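Okay, so here's just one chain, in structure tokens, the form predicted on its own.
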Amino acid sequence: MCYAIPGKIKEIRGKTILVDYFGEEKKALNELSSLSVGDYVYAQGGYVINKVSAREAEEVLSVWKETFFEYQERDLRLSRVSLERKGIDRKIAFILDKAVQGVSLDRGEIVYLLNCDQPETLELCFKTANFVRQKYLKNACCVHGILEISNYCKQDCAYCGISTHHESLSRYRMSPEEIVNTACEAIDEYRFKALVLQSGEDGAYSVDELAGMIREIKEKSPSFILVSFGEVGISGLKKLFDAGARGLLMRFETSNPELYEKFHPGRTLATRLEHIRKAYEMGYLIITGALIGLPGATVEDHAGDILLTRDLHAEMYSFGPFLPHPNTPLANTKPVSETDVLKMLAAARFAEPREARVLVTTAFETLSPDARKKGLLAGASSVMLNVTPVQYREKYAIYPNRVNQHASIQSQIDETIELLASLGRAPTDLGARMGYEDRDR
């Protein structure tokens, strides 16, 4: 099963094309030459990846046609919610009504929702978040792969298990050839159309070398490549973009500048945000967000995290629980609860009801065995699968006992497809961000 569905070009408007998917029309930015109305293309993250033959496209579409509409009906059934709110806090009812209408929440409303602790009210909040997700994003679920190419890192972030604090960690660094081959295998053999390349801030790879790998991957295996190498500098981001990277995964971790500097010695939140803002201006799709439950973070801080993510034009919201690592200064911190994470996911959906893809993070899946299902039923619409070679995964120890450390890629895919089918979600990104000319929204 593919993680993208081919669509037929219905209209071309300069660099932006209109693509038809079973009657749904989506925009995508085109950087390829020689495309015409009537051609079939794969698109991810709002970018055209490659053109495909009519025969290949029709073969995929024939398999998907009945299944797609069957999934839509199942998703509609599961996302229904009663709009009668008897016995529910008036202010919560007002917040949910705003979200259903597609109106973004303000800071006070997000704080109020995050402070809610009544089980029945929270259940309604989560169901409403799922309803809003279905209303605006339909049943598409982004399924991306992530390849962790190195666990070397020169930074001493207080919460991270691959920071310089973890002196006993066995380090690894994949060779350029190994990186390219592994990425192409994930794209060609396992059919990932979007792939994150991630590492610690490892100075052993020059930006030019990283750019060369990205260029080679895209030449061999057309795909949507996202990068997550930390702060490589604005000029470094430009080189990676010019090489073909189109997405940036860079979380700011906390919107509180004082907390940021406390947990990132010698660094500032302003520098981090400059990287993200400049990347957006270049044309990157932005995935960003924060940790839930850093010591000293308040509910007001977490509301600020959601609003800052929105202000940064994030296409995907990434909020995961802080899981303490025993080899870091924050080893004795108590993790947040599953409910706290679900409240953040629902609040993120309500903060940007029409646009945001909300991610169920690996950290949340590590915290709770039912996280993926519960997150997807609380407004989330994206998951990431680990395609890092098994011999390296345990060493990428940003927190302990990560989920799927020893699972094969195929078993992760099978498990994900089974869950998505049960929820009526199509494992593909039909969404498309706005073209350059539409960005002043």
Ligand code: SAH
Given for the second form:
Amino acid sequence: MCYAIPGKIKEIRGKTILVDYFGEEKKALNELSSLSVGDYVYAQGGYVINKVSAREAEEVLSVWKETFFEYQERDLRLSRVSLERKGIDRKIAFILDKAVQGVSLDRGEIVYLLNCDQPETLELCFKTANFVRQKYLKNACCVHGILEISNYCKQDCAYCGISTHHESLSRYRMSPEEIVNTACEAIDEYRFKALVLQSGEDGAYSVDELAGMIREIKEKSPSFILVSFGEVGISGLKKLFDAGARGLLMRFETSNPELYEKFHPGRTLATRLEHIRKAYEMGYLIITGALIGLPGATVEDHAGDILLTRDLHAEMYSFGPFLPHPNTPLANTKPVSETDVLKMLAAARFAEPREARVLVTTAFETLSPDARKKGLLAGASSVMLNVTPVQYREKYAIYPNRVNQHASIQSQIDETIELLASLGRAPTDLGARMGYEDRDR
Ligand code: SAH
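Got the form predicted on its own; any chance of the form predicted together with this ligand too?
Let us now look at the entire complex, which starts with that chain.
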């Protein structure tokens, strides 16, 4: 099983190529030199990752061809929704009508939706979010891997279990060799096409060392690499981009500047946002979002979080529940409910009906055993699997009792593929909503 399907090049326009996938065409940016019309390639995040032989591609495609249309049918069936609205709040009905037509919601509408707590109305909202996802993005689902390379962190974020607050935590730092080998294994043996490298803000690796590892991974195993090392500075981001990183996973955590400063003493939201905006300008694909339910965060703040994510040109919305960690100052916060998270996923889908990828986060999976299925049926279209070596996973304790602490990579893959098949989703997403040359720089 792979996490992308190869496509056939239909047309080459300078650096942009058009790739055909069972009749659907997508654009990708070619950074490889020698490609011709008719070649097969893997693309991820809007970039060509590598060329594959016709034999290999046709083998994968012949397996997929049988299931591809069957999955699309299944997805279509599961995402049907009747907008007959007996007893449904009129304003919600109006909002859902707008969303179905692909029109983005405004702040007031998002707030209204997030304030809704009538179970039948909410059920209709979630189903409509799923319908909208199907209508505009079809059944493609992103399946990325995440490798947590170190839990050392010099920051004191009030909510985070790997921050300096957690003095008793046993710390680990993978060696550069182990990082490269683990990443290459995920790409070559488990067939991930996109991988996030994440860590606390561990000053022990210099940006140059991180860049060296990315270079080595990409040389050995062509892939789409996303970085998530926190605030490495704008010149640091540039070095990582030049080394081959093409995605940035960086949440702004909260769009409320006062709350941001309260939970990140001495730091500002503006600096965090500058990283994200500059990264976008450099050509990074952006995954960002916020924590749901930080103490003091209001529904208006959460609507602001969704709108800020949109404003930051996020390719993927990453919203997960804040799960209090006992060794942090926010230990006694009441966690949010499953419904609160689903509302945010649906609202994210409605904020950008045509383009957003919406992630079901590991934190949500930790909060609720059915999170993945429920999230994917409420507008989400993406999941991440943990490829960190099992011996380190417990130590990457951003919040307590994370799911999949002991699950092997293969068992996570099997479980994911089974769930996606039951929902008619294909792990074939190519990312990138637009060619990079289309960006207004
Ligand atoms: N150092 C990186 C990665 C931070 S950890 C960076 O600064 O981006 C990754 C994410 O975990 C954070 O962005 C935060 O949103 C999330 N996180 C931290 N503590 C959490 C908690 N208690 N509950 C849920 N998510 C948490």
